[in-house]
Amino acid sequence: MKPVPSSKQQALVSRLMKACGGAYSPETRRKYYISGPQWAAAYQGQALFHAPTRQPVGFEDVIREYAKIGIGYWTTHDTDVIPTEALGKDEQGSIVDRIGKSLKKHGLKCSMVTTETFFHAVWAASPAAESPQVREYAAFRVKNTVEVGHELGAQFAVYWPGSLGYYTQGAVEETETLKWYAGALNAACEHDIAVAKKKHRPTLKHCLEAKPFEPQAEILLPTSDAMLAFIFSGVLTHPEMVGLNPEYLHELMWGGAPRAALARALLAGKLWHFDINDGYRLKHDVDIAVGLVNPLDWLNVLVLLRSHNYNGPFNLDYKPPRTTSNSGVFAVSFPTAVDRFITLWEMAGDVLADPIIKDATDALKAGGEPVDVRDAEAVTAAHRELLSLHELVGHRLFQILIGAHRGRTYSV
């Protein structure tokens, strides 16, 4: 193939774009509850060794193509958009109000804000620090998200607390910080309850993200469990407003299974957001698109999902790749990472539909012939066959998932 002049890349992409086919319109798009993050969106490249590989993108541009995509919520850091210095101030109001503008113009609503509460140096120490005016910013600025997000109709804020940790054992006490912690959560509670009094509107719904690793060297709160923890400890004045918003990638970087942790947020009546992405256990936060690395394992967990009617929001939390163009954002990544979403979510229809997967988990449950329970060898040969529908089981999902099950073979 001779080198592709630079002015026919984009038309070369486009064209291997319609070649992929399977793409589902803007309207189908639009009927799921799929998020799209400023920041994700916005994200130039750049990383602790990476310098920015793309040109800055503001909200009016992202809520716009958005809305060509046919996605048809947004959300937002408050720092995204609204620059730290002018949080709380004229400028704010502002900008919120051109964000309501662009919104409206091109029919996205506004489903979650959340509070940069890690990148700038006054979160060095976390924003539980030991400092009470550190504190006290902290409390104004998750007090002023939950003012944004009623600004803007939002029904969730969120909050990850990045640098919720320590660098050297001994330098905080651990039991104090998660407190102090706790402190802003209930400023924020409190702060939320007053507004959407005055507002008529619902309360937020207050979710917690955790992640295992970075960006201190110990996290406090490392993990969703460790979040549900800390929700029911007591230190909290008002639980009941609070959830959790895991992050798929977040779960198995520690090695943990996404879908168990969902399981147990589900079970505790906790499970309230979801980002979604994909990556790899026991690596550093990559956020690579929905699908791309574990697609057997989404299949899975969309089951879990639509198996206990979870009808929250599924923000795309992921970076397109360092090597994507500026058009390359929405012309490939963020539509085809859509549409992976909806295809793995539909087949996860079928799976609970599939008459082989549940003639098989029926008998599982079913168990053997009546024996003594008592006796153990009885218990074991009653139900020894059955056990290998585990395998069957699994087997069929991959059928589902590669078509196989609608017919598809592979000469040989």
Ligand code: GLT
The other form holds:
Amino acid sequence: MKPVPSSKQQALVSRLMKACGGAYSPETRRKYYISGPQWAAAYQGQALFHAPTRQPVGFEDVIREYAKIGIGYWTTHDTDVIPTEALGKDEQGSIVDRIGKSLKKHGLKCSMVTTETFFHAVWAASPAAESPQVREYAAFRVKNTVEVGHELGAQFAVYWPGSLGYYTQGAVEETETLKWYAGALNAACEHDIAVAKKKHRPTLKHCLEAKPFEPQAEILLPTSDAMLAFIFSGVLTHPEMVGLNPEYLHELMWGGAPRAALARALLAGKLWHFDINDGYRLKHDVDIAVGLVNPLDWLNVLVLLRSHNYNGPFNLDYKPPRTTSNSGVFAVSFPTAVDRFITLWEMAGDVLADPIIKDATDALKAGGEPVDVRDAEAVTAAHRELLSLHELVGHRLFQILIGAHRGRTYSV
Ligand code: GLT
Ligand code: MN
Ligand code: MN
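With the form predicted alone in hand, show me what the form predicted in complex with the named molecule looks like.
Let us now look at the entire complex, which starts with that chain.
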């Protein structure tokens, strides 16, 4: 092939996207509770060892492009859209106004707002720092986000504590720090109750998000399980208002099984919001788009969520790779992520309706013929053949993943 001149590259990408086929229409995409974060689309590719590769993008562009794709919901940090120095000031009001107009114009809804408590230098010692002034500032920030959320009609507030941890041991006292962090959440919930009452709106669902390794060396609430223990520990004044926003990759990063982490959240009645993406175990937060690394595991995750009637948002919290251009973010990155999610969701429906999987799981639950249940050898023998079904179910899931259950075959 001849070198491709710059002027022809976008057309090439678009031709090959069409050739891929299988794209859902924007109308179909809008039927799912999928949200697109401002920060994901506006991510410029920068990191500790990476200079940006893309130009900045504002909320007007992101909202317009999400609308074209068929992403029905938009999520944001306070400082993704409001400069830190404008927070709580008149300028905030006019920005929020512009956001509201832009959402309305393009038929999107704001489903979630979150407070940035990790980036600015003020959070160097975390939002639950020893200094009462920092903690008061943190309370102001989360209360302000609650107000922005109500203003924009959001239902959820997310909290990723980020810098809640330390580099050098013994520098922070963990129990004290956790209580101080609870103070910020309590301030948010109490303020929410007052604002919701005034605005005749339901209170927001406040969702904690854990990440195991970054950006501190040691993290005080590294997993969704740690968050659950924190919610039920007695330090929150409104534990009923606080649930979880697990992120798929964050559970995988520490070596956990995301599906099991989600199951524990479901048991506790706290699975309210879900950040969807992909990546690798025991690596940093690579935030790859859903289904590109672990499609079989993702299929299983969605089987669990479908079978438990999860009806919260699926938030596309991933980072378009640095190799993707500004136009590629909206031409390739987001539509393909949405479409893989929808396909996996529909395939999870196939799994739940599959007669072979049903037969196998029914048989496993029925168990073997009656024997003396105090006799380990007899109980084992009664199930020896039946248990081969575990692997058969695994194989069937693979078949469903590749479409073999619908007749797709390979031959030599
Ligand atoms: C940050 C983090 C994400 C969180 C965002 C919400 S901030 O990008 O890595 O996982 O969901 O605060
Ligand atoms: Mn996330
Ligand atoms: Mn992440």
